[in-house]
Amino acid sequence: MVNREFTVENDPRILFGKRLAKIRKELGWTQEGLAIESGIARSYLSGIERGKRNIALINIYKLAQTLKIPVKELVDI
């Protein structure tokens, strides 16, 4: 059986927001540039790195071409 109760431990939408958000400062990105360049709401963008949204993997995909890296960099939470 899955285990579905998640825990600010291991919930993979905080995991995956604080994994974007490093890698996003680590290169040098404010929340509103990457959110004009991926076509991302800003707004969208922030609940993403804060764990409040549940993202779409295409989405994950314009994150990552706009940063300029290899999807399972940001998945590889």
The other form holds:
2 protein chains.
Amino acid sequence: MVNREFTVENDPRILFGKRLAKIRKELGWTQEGLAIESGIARSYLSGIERGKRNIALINIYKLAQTLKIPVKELVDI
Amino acid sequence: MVNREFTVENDPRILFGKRLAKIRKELGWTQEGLAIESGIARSYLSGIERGKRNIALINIYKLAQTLKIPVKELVDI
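Having gone through the form predicted alone, I am curious about the other one (the form predicted together with another copy of the chain); can you provide its structure?
Whole complex next, starting from this chain.
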């Protein structure tokens, strides 16, 4: 879905995707490992990291729990 | 939708709803005012605050922007 409300610089999906990919790599997780452990489909996780998905709260929470970080750290966008 | 993964104590929808309602009131917003200003339907906002909705990132972002607080402060759950 095209969303004209945001630019590349301020689109929360893009900001979150970059943030997630950065933290995931820093903590030594592969995309596949994080997908399996969090119960989120690998293809969906890939879309989130590429800023293509409007991730909802429960999945944000699952990712934070799997990464063992506070939700607020993950959404520091 | 019933979600058996969470209890009342750790359901992120309930935690977020309480957090949003607390911050909204502290900052002097009515539910109606916040709905209008953020462009989120009043009934949907009510459902979010009651922990019935799995709010997605773009709406979290819009609420934080309207309340003029960082996203991470709003999702400090």
